[in-house]
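In structure tokens, one chain follows: the form predicted on its own.
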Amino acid sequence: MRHVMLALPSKGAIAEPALSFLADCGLRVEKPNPRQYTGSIPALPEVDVLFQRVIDVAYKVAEGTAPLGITGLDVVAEYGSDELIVVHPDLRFGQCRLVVAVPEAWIDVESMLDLAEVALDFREVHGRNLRVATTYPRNTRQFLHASGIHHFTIVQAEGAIEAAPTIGHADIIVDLVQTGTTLRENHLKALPDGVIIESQACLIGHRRTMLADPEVRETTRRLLEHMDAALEGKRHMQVTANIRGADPAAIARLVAANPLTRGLQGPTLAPIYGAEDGWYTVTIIVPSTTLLNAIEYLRSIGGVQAAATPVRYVFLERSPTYVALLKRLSG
């Protein structure tokens, strides 16, 4: 199998989380020299890693230089093309929002409708457009036009965009927000209905290469098997409890009678060595969100000494993300 390039962020908010995520998936990235822009994944020897800026990850995938890459959905929305396909939309890290933020001093501006009135006042009273600082001009234009704001000028900004209104470079900003702390520190407020994109890290691919190259599809499948298994594992806990009963089949039926303790595929029972006759250990895998309810039910049917451990991987019959990808490619 020939080598397939995977582009990863070299710097920025999702660079380290991307490496941590891959390691959690059993796909540790080796980078012998921190100054190098290449690496490898021992678990997938056919994959070569290329480190790029998050924007350049999208560019490399869109042009086909790298068939696969990890970047943010915000980057895809701003810089994507028809050749770029989102393979996995949510890797569950890098969550942020692209928002419209205005100065806190604008106490009468609490919505996009209020901002539209301000933009009109700027035009009619001050004779100029509302200045908007952002590094997302395409999505900003589309959103402002859709919100009824037409008299504005995009001010290209790099670095600390939050300072633009303070130094007089712009009136408002459109930028990524995680916690909102930086906005507050710069005396800005995000408008509640000014969320342009809900973003997180995603896996992207080059559509034409995916369609034409079976080896790239196979590498993608192997990559997604790891990712789906790790993400599914985070949703579950393995629970064991000791239960006494004369008939193991009756115990199993009692455990499986409740949807909370039915588990992924019913309970597993094993006799406890050295204990009195009739003692069995029940093992089930349940959603993390119902853990306590499942344990309380086991208690109610005689379960004791319940223990819960995280599940690292859950491999389903097939990678559901890969199955969905194949449907989109063929559609």
Given for the second form:
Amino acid sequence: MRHVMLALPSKGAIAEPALSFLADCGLRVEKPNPRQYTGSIPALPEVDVLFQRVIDVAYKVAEGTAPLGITGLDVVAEYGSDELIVVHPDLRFGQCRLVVAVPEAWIDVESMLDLAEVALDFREVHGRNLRVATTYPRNTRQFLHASGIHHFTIVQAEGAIEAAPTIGHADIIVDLVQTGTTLRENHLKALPDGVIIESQACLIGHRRTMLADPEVRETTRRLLEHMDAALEGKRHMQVTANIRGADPAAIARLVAANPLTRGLQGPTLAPIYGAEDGWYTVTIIVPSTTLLNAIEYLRSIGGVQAAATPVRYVFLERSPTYVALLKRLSG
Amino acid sequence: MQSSISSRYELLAAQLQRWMGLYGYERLETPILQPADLFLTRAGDQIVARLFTFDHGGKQFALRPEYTSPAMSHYIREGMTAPVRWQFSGSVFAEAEDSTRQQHYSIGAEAIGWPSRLADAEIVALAVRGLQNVSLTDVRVHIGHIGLLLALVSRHLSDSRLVRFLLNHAYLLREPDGDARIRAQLDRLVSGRWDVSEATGESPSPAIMDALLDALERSQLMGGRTREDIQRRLQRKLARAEARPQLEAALALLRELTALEGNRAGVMPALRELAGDDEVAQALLAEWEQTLNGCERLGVATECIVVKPALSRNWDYYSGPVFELHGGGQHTGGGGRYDDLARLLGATKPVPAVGFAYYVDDMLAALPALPTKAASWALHANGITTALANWLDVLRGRGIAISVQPGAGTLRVSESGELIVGDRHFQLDDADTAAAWLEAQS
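Since we've got the form predicted on its own here, give me the form predicted in complex with its partner chain too.
Next comes the full complex, and the chain you just saw is listed first.
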């Protein structure tokens, strides 16, 4: 059997969440030796897991060493290349934003337009450029120019960006923010229109390998089946309710009449063998967002004793993300 | 396709270079790759956003998007004081969605160090007549005066950044929804959370500001700004929120000036009336009239001149007359006086300067016919014999373009050393006759 390498982040904000996300997908990662950088996924025996820093995940995939990887959309935007494609952009963990943040004391600065004028003041009053600390020079530069700010110097820094203004290395920062607590602790505030990237975790792949290698495509398909099913499962609930009626087909028609309770295909009815005749249990899968509306509709047509349970996986006819990927690769 | 365009470019460039040479403009070569700061300094929004930049060895470089900044930078760096007349032609670069449109040709001239009264009319006349000289039809020059425009608008508005902002967006007033768009931009600039006066109907209380600023004292982190910096800017912001009526007046004036365009005889009296007893404005107006007189004396026909008082170019460094060139249905160039650029580029003294650039790609689009390149003869042979080499040498020596091609063809050298063209035979002794005959054929 050929082995397909999947690069996962070894440390950082999305490292642990990536492992629990995969476990939720039924893809538990086994790491036999905590000091080694490899692992395996028993449910997908052809996959070799390689642990890398979150930026190196993108590099390894961009160069094709690993045809697949999990990293952040922010990393893709900053370090991506033509060969790196985002296979699944919406893994629903590791949410954060790349933002422009300025000292809280700058009470006159509430927007990027204010910042643009302050940058001009720096030039005219202090005779120097506004200094911006960031690990995202490419996106920072683009965003500042697009905001009409042209007089700035990028101070490249590794880690603890938010401390740069305190130390005196920089005037403002561009950094990832999850809750904003770190910014507040460092007396910084994010500018409301200074959001450069809305990021979260994503599955990435090496374009050429995907096109050329059917085995890699097959592994990608199996991975996406698990991921789509788990993500789809999180969005759904299974609802059961008991309804009394003379004709099971009539009950089914009534339930299916409302889009809220139609389920994925239609309701399942099973007779209840109990005290009275004519009782049936209706089972449907409904979106979690409209659960209460569905229950209330069932009540309105005579449903009682409704119960809702989480759904672990919903397998659609085919993984929609895989179908979309094939379309993109051929296009 | 590309090669045919570039050879048309070369022909056009040669004509224009010669034309500018007749006015005493000498070729200036500047590097394609320049420090990015050179172009970022100008704070011209549009070009900076489309600049090609590279990081190398910790420094940022850019492909030149135009010639003016490199020329001025060269003048300053070399410590020059004597006035110069320079011309340039070559490629400039700007990012575009269509990657084949990222490289453009630019041809133009800069007169650096000359006083306005000598150089302005000359540059306009050179540019306009250059277009006519390459047989472009319907040549027009639209002329405005940034100095006068600034003086008039500043009568209503003291905040120089607001004035510049307004001028940079004045072109919107020519578009159908321009008024709404310009207002949307201004709203971003003058309102916001500090628009206290609007919320309370009163002037912002000094006590509130003091309280806010006192809070600053407790903050350790000022990010390179002083308490005074923040206080000054806060006051400017508050003043701006109150400057609505002034802004409206300035906008109304701009609208009036935008509507005012046409020939000199129609526009100038109206402008004189608008300037009223404002001595500065009247002086600038008189100076502008001098320039227009000069243009006409130097051969720009009155009917070619369209006076546009609200004409404002997108780059912040223009200070005097500005102009746009039109011809053959295309916008074929633009320029103006830019006395402020030298200071922005670090000069200790102001350097008067005026210049323009042709938009060569648009000119080529407007010029269907250009003389084709002189043909090159093909001499057919299967090897280099002494006789063949002799013929090549004497013909090239007499200015005939000729190259060797394999196989058979009309032009060849016989074994006895004669040059044969169809049924004509020439001896090497009689190379002059052969050259004259070939010349006459091509």
